[in-house]
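One chain follows as structure tokens, the form predicted alone.
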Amino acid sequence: MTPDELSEALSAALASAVADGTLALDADALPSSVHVERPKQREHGDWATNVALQLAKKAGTTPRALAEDLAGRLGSTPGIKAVDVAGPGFLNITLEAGAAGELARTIVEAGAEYGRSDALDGQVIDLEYISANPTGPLHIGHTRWAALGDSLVRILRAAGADVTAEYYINDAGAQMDRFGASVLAQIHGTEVPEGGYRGEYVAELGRQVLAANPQIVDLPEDEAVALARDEAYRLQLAEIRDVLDSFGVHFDVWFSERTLHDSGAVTTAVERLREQGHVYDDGGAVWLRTTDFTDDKDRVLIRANGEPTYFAADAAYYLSKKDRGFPGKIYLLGADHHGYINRLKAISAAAGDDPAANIEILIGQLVSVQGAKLSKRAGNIIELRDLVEWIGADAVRYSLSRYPADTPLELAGEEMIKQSNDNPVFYVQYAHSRTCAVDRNAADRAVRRVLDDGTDGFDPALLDHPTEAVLVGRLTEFPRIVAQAAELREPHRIARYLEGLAADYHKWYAECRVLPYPDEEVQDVHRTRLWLNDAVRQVLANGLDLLGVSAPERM
């Protein structure tokens, strides 16, 4: 019996109480679904609900009286072993071993689909993250959003949302000209201009640009800067894509800021916002009245010299997302972008959207890694490429995913690569590899889930050991955890769940034999436990995949 099935049984019991007049409520006053949760203490049963406390006052009765009535109605439900009333009116429900254990077969048959739901069905979301300037390599500051952003995309999709992962390329403005001038300076062997870019990577870009474009040394300076800028930009963006690919991060859309300016979208955006009544002129500049929408001051869209601001590009980009059919827009921004929250929400409101529904801005805090060396190529930064080569993509991604995004984070680099139970990613991956080892050994001992006659050799009633009840209960929670992680935008819930599942599995493995002793016949209990082993393997694999982490078969 799944939590959803138990919730339905509780709803049916409430409806029955209303129908016979025991519960003095209208049917439409009943909750659409009854929430059940795992008790903190195992001896309190498999599931608990406080629905009696929620409804008793409305019905003119006491919570305990309502709970006792519901307990009596649930007692005859197939699959329920016992229903106890605790405290002022909590219901503690214990399932029959067979009803609980049936979940193992359900999970194995569902495969990669187990844990997926329609919780966010109908939501169409553009999720923008990283969006680093293409003027240098990705560094540790981008790494956290690379891990969390990609995991969040996966989790939202698992919950039924239609999600587009988008990278906004900041390839317009003075920074790009400085980038081009810096590369050109390397080509000529001259001093990098003030405010320019330094590091061995700029010198390497200069060498590549010169090799492909030897004529650049004879061009007028403005043409040479433009060529160096565009060629180096292309090379640097290709490297960014390559590094992200090695980190398991892939985008559906790479959106160029430059296209907003070249297409006239920035000018059009200002005109559209003016039509909404939120744009005014003052001092020769064009302003958006963002103070109408809780911003601390109005923002300049077009400077007095006619140049659009970066904020104007933000407005045009927001409208582009809206025009491309994304009601939901999630921005994942770095720790230094708190000031963007109100101004982006003001753009949303000025565009006629509901900031509470159409835009969401998540701010990530800083992260550092003990023992990480500064990049030799880029100078005073720690590159994502170096982290992946040193620690490995799995360990970096998992370690970043297991903490809330708004938590400042310092990771211990050497601890992240230890093959020890104290290392969370190793602990979870080892649990998966152990389930695979059990399968290999079972095959050698002729223990199979499906027999020669086509029957599955599965008797869930045999899963009656205390560690099996705990393990099945943990497996039951996975779909709820995934949906909750999606709704709250918190991938760390998946990681912490997997660690709990791994702990429960290791305890079960120590207590319950899947394989018979050498002189023992293969029995249904062995086959049934193999189903449970494989159910754990599937959920571990599904959960790790949501975090973009591999599920190794051997370690």
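Having looked at the form predicted alone, could you now put up the form predicted in complex with the RNA?
Partners and other molecules omitted; one chain follows.
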């Protein structure tokens, strides 16, 4: 029996109580679905609901009286072993072991599909994340968005959404020229210009640019800067793509800001917004009246000197996403960008969209290392590449995915490396590799889920140990957890769930042997437990995949 089926049974009980006049409520005053949840305390049964507490007052009765009545109506439902009324009026429901354990077979047969849902079916979404400037390597700050963004893509897809992962390359503007000048300065061995980029990577880029373009030293200054800029940009972008690849993060679209300028899309965007009636001229500049919406001041699109602002490119980029057919646009941004929320929503509204439905801005808090702020220009960066090399992609991804994005994260500098062995990712991965070890040993002992005669030897009623009720209950929750993580855009819920599942599995493993002892015959209890073992293996693998973390067969 699944929680959905249980919920329906409760709805039916409520409806019958209304029908025979026991419950003095209109049928349409009943909740559309009854919420059931896993109680924290094991002795409170497999599932619990507070529906009696919520309805009693409206019906002019007491929660306990209503709960008692519902308990009576539910008692004879097939698959339900016991219904108890507890505390102020909770209904605690215990399922028959067989009814609950059937899930193990369902999961094994569903395989990688278990956990997927249609919760977000039909939604077409563009999810933009990282979008770091191509003027330096990705550092630990970007790494958080890389891990969260990619996991979110996977989770949204598992919930049925059609998602395109997109990286916006800020390859236009004065910063690129400063970048080129900085690289050129390294080539010439001169001082890094004011506001330029520093760090060993700039020197390395200089060496590579010089090696491939020895003629650069003879070019006029402006041509040399342009060449250094374009060559270093190409190298740096390739480096970013390469390191993301090694991190298991892949984008469907790499979108160049420069193409917006070169194609005239920025100019067109300003015109389109003007047609919508939200653009005006003042002081020689062109403004978007973002205060028509939720912004606290208007924003400049075209400066008095004729140059478009970064904001104008943002508007053009938004229109591009709209034109390319994405009703849903999710931006995953760092907290240092939260000042843009209102103006981005204003762009959406000014373009004729509904900001509440067409744009969603997720703000993630920044990562700090022992209080030190990380600055590219200061050169004190911890690079993603180094992190992966030190503690491994799995451990980095997992430890950044197990916290909500809006939690400010403080990582302990040197501790991080030695911390790797204590990372909860190994606890979860170990549980998975343990299920695989059981499978290997089962094969050696000729314990199989399906017998030679075609019967499967699966008897869920044999899963009657307390740790099995807990474990099966946890497996039941997985699809809801995935759907919830998708709807709330919170990948960390997957990680926390997996930690709980791994704990339940380890406890079960310590209490219930899957394989027979050497002098023992293979019986259905062993085969049935193997089904459960493999169901856990499948859910661990499915969950880890949603986080972009590997599920090793051996460690």
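Note that the coordinates shown come from a computational prediction; the quantities given were computed from them, not determined experimentally. Residue numbers count along the first chain shown, from 1. We call the rigid core the largest set of C-alpha positions that still match within 1.5 Å between the two forms.
Once both forms are fitted on their core, a CA shift of 2 Å or more is seen for Gln54 between the two forms. Taking 2 Å as the criterion, Ser33 counts as shifted between the two forms: its C-alpha moves by at least this amount when the rigid core is aligned. Relative to the superposed core, Ala65 undergoes a C-alpha shift of no less than 2 Å between the two forms. On the core-superposed pair, the CA position of Arg42 changes by 3.1 Å between the two forms. At Glu8, the distance the Cα travels between the two forms is 4.4 Å after the core is superposed.
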